[in-house]
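In the form predicted alone, a lone chain appears below as structure tokens.
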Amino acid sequence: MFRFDRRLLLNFDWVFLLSVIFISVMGLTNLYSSTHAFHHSGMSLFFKQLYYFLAGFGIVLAIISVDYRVLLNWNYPVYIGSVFLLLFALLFGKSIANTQRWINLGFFSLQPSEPAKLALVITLASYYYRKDTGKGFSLKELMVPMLLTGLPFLLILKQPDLGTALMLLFVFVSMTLFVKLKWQTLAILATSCLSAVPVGWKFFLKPYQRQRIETFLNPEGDPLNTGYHIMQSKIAVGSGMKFGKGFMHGTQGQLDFLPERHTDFAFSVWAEEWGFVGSLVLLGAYFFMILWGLNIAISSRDKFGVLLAFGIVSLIFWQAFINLAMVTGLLPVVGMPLPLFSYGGSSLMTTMTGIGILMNIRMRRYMTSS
């Protein structure tokens, strides 16, 4: 039965929600400058993306309503509903631009391998929390956790989407590294890592793939065609220069040199418009989201809360700090949407969902674990 505990309202975290909502608010901002120009097409995506913020806040209060350890039970449920919806969408989803990734739910194309990247966070939360012992993970017990990862890994990975499937990498390395690992088993990791380069470069890699690293080697070999929109992305990125060309006024957003600006070139438009400036209000409300989350994980006196609070920071950091990387040149263009602030249905919902369970832990920092 549920039972209102006050504690509840007085450990509510008006400080990350603020945070969160700023975020949102320039993300909205760049969307409308970056939009405006598709006409009633752009006006109709600033207000789905506004519907879908609003949506997602109501998914954070839903979640926060609920004790989070609840998950602990629900946490196959979800991985195994998550793998469905990516098998769904391989066999019987809408194809965009040769790739197999969405759902088509009439109101909503949903791309599962959004959720599935929070649903192995869960995952991977959930079985580290009940197999550690305190001796550190062997590798033994390491093939359940690399099993898990490795099934959606290679369902997103056959889409194709390269991006989202590096994520889960990322997310299970972070993870793992967090929690205690015996030396042998921390050196046999690094070693099969480094020898799995070669062999994905060549059988795993499609040939675009290895164009577009290729490519980031050196954008100016091809800059009309393979290079073209890294080159467009450091372009608008430099030209902003200190205070930027002010809003609605870039050239390369506005006058469509630069593409996919709405989604995974956002920051770029941003940069151009508010220059070094604006650019690093953006990065400072993001890093200090990042360490508030972090500090959530530590203040949590639950240890299944702690990995799950890493895991969801962890999420978020990569998929930032890929995105940021990639439209800067510093990376290869992989196709990756920076949280709170790209266009995007299945990516917001995810990542307001994580937020949700970030709040959720927050709130019930008073409790100890059962």
Given for the second form:
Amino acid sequence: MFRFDRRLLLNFDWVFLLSVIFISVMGLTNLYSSTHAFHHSGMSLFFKQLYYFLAGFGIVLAIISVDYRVLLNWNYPVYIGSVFLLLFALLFGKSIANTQRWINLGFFSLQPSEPAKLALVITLASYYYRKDTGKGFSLKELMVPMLLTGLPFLLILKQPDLGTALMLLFVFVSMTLFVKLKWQTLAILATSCLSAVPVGWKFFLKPYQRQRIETFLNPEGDPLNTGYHIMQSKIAVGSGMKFGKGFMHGTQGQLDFLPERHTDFAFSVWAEEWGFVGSLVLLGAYFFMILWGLNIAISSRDKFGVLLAFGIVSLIFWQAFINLAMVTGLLPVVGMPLPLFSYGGSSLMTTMTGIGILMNIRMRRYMTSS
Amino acid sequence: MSRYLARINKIDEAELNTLKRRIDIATAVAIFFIAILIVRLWYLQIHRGDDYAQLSESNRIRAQALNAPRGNIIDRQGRIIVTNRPCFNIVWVREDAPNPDAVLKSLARILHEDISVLLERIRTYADHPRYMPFRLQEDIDWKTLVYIENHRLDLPGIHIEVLPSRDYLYGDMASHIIGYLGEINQDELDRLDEDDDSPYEPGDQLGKMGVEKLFEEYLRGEKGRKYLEVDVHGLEQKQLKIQKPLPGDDLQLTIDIDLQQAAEKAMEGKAGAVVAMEVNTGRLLALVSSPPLHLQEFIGGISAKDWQAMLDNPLHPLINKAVQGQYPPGSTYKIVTALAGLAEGVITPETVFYCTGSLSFGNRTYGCWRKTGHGAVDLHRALRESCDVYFYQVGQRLGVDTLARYARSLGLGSITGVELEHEKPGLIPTTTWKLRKYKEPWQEGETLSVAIGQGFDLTTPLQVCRMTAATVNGGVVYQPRLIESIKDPDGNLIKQFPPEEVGKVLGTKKELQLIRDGLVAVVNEPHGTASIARMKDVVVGGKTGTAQVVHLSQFKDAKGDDIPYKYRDHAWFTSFAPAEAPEIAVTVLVEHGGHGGSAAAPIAKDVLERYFALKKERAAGAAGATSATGATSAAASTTAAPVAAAPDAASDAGPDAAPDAGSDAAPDAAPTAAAASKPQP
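Starting from the form predicted alone above, please write out the structure of the form predicted together with the partner chain.
To see the whole picture, the full complex is given below, headed by that same chain.
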């Protein structure tokens, strides 16, 4: 398994890597613009993120050197490890703005909800691969994946981090729909999900989360608090117009009107400074990456690879879509970074790990078990 | 390969096709959602881009008002009385202070105040939000400011606020004329908002009294605007554009600082008023109401305590007694009675009445101030010795309505229209007035009281001063003037206030001359009631007056200090000089001062002496300046003044060099000379 095969190098997916690098460079450029005015002691956020990227490419290299199929055996240790980290963060984590999301590793603050997303993808891919009979899953057979999703979901909801928790549901639904379901199962799931919405609203959502959604439905009703984010972000995006205000010349971002402008609202800064044209370029890059990712999925010779690749692509896609929809005012504000683009080590490392796995699958598309 | 991977199976053809279909569906889903995002971006950036661009502009640009420096108030010589300075206040923001006790303790030490004083101030703001700043100390001195600025980091929560403030270079001098500024209140805002482009915003200062109020629109100037790029906290990032404020116009008073100061000094410790007027123009050289206002206390808003103290002060500092104080004119009114008597032919200068010390009329006895009587009295002597019986006789022959006509022609009984607020008209009674007011017919006996300035008669010191001026200037009633001119900050004349005749005295020049002679005798002849006002070089004329406050028999025989202050008589002296060609009229009223001759006349004399001393000094200065510049005429010296080697001497000489040449030339020559000779910025 550790023997290096020369064919691997030939099958190295340069195109996918280049699309990743393309988005990363835009992200770093944007990060420089949005943070150059910060007066931080120590390393600037730009260089921190640059180092995360370099480390991320290191992770990609490390991952592609090991056949992805080992994950099929390691999926439960990975899963248990991620749940343990979530528990640890809840019990001993560092509290930032009243949320227990972080584990302080000294040199790095880890956000365990980020790797948890990937761990769930690996676990679900393994489970579905093993149990798939081709006849479609029944409700009873779905109990295990539901429980596997539910545990980290509840732990992350407790932090509280609604965005990431919902992302687990998106991934679960995407992957479950991708494998075959019995029609009755689909019908039952759909009805129970719809009926769960009011219950969840009442019992699971924290007041601030409810307020965010209410604010989203009526942003002008609360222009100074939660609605403020949406309003300012829309102003930033809209005022970019056709060609943008120019690099480092976006007033909304530069003058601090835009909250979280280097993390969740990084795209607002981009749209403000590069306009509709720049936004299309970035959107096109993501679109290309997603399509290429789906192509990687279908080019795999084994179903585990297909499921795993599809799960990772859906994870990246939903994160990107929800983030972009949120900053353009189409969805309520939930904590959701734009993969490869927003500042943040945990999110970037997770994404790069996922990309490493995708490239791993791609490289080994012609390999078969001997 | 490793055994771990052995279990993985290849996908068969049928399953691959199924998966391909599903990937296609996923691709379609991705395209669908990305299309939504593109449409959304198009909507925000292209369709509504202009709207959002505008919103982002207004987001980042703040316009900050720049206060215009208020115009200066200067005296007739061009000397600045009131200008501007920054006022530094200590402001407390509770939210910024993590450890307020320690900060307040060190602040108390810096301010040399007990900490309890500061805590008391904070307590009054206890229910304010923590982030709201409020003033802890107003108008701190320079040393304290520097200390606090240098220790800024040790004093979290302490901020310094800078406000433009008035700088009163002569302290409380002319305080009632100048008035004070205060923060605009809601009523004023509402009222001013009715006109479309009211320049006022909440927190602005505006004139609340005196010429500061009446000439607000000239003094205030025009606010500037600073356009700033700000961040979300409103912190200044970059200055985009600045529109400079336009300073207010300077207001030149007719007041002469030297004379005003002399008059105020003479009134020190007394309640009352002094008015000094140019006889031939109506310009006011001094206008004093004592005690003065403490203008300093009004800076940054007067405290309730100080305000109450002023209201409670028995000497009523808030009232401008020169125009708002209404007093019975007392014997100064005998000028009116004498003039009416002569003009109506009731008396001639030779007419003699016999004074036994009292006069019986009806069932009452009207006493003369001199209980032993004056004996045979003619007009000259009656004025000189202020014989009451003589004027009872004259008044009784004239009747109250005739007297009133003459009083009104001398400017009594109505407001003069001087540039001060809330002026009082006084009261000149007539038979119809009494019928209307009291529904009772006029009693003949009351005419006797009125004839000597008691009873219903009420006058203001300004009215009495103008009456005196009109009596000795040949019968012209001038509009009293307090404002000489308004000039823009560059010194260009905007508005001028030339002398204005508003009436003619009933009576001929000859009749007025007879009265003037009598008034000169009051000061200069033996038995005159005001010989105390006699001067060495200049012949002064005048009339004393003593206005009774109450008619209480219990004080009838009491003297001076035995009578409680508030029941003592008011003392009048109204005067003019020089007797042969009068230039200046000075009227003094001392509230509860007692006799006019002893209490008021010395004050008038002080003012007159100062006036003539200044005139002499300035003439000498002008002569010096003239020879220094080699100019041959006075006119040349005044125009040359701004560039002259001795501008002070020249400018001082300006206005007064003109009256020297001839009193008739004065009105025209003085303002131009003053305008030309103002070298101050």
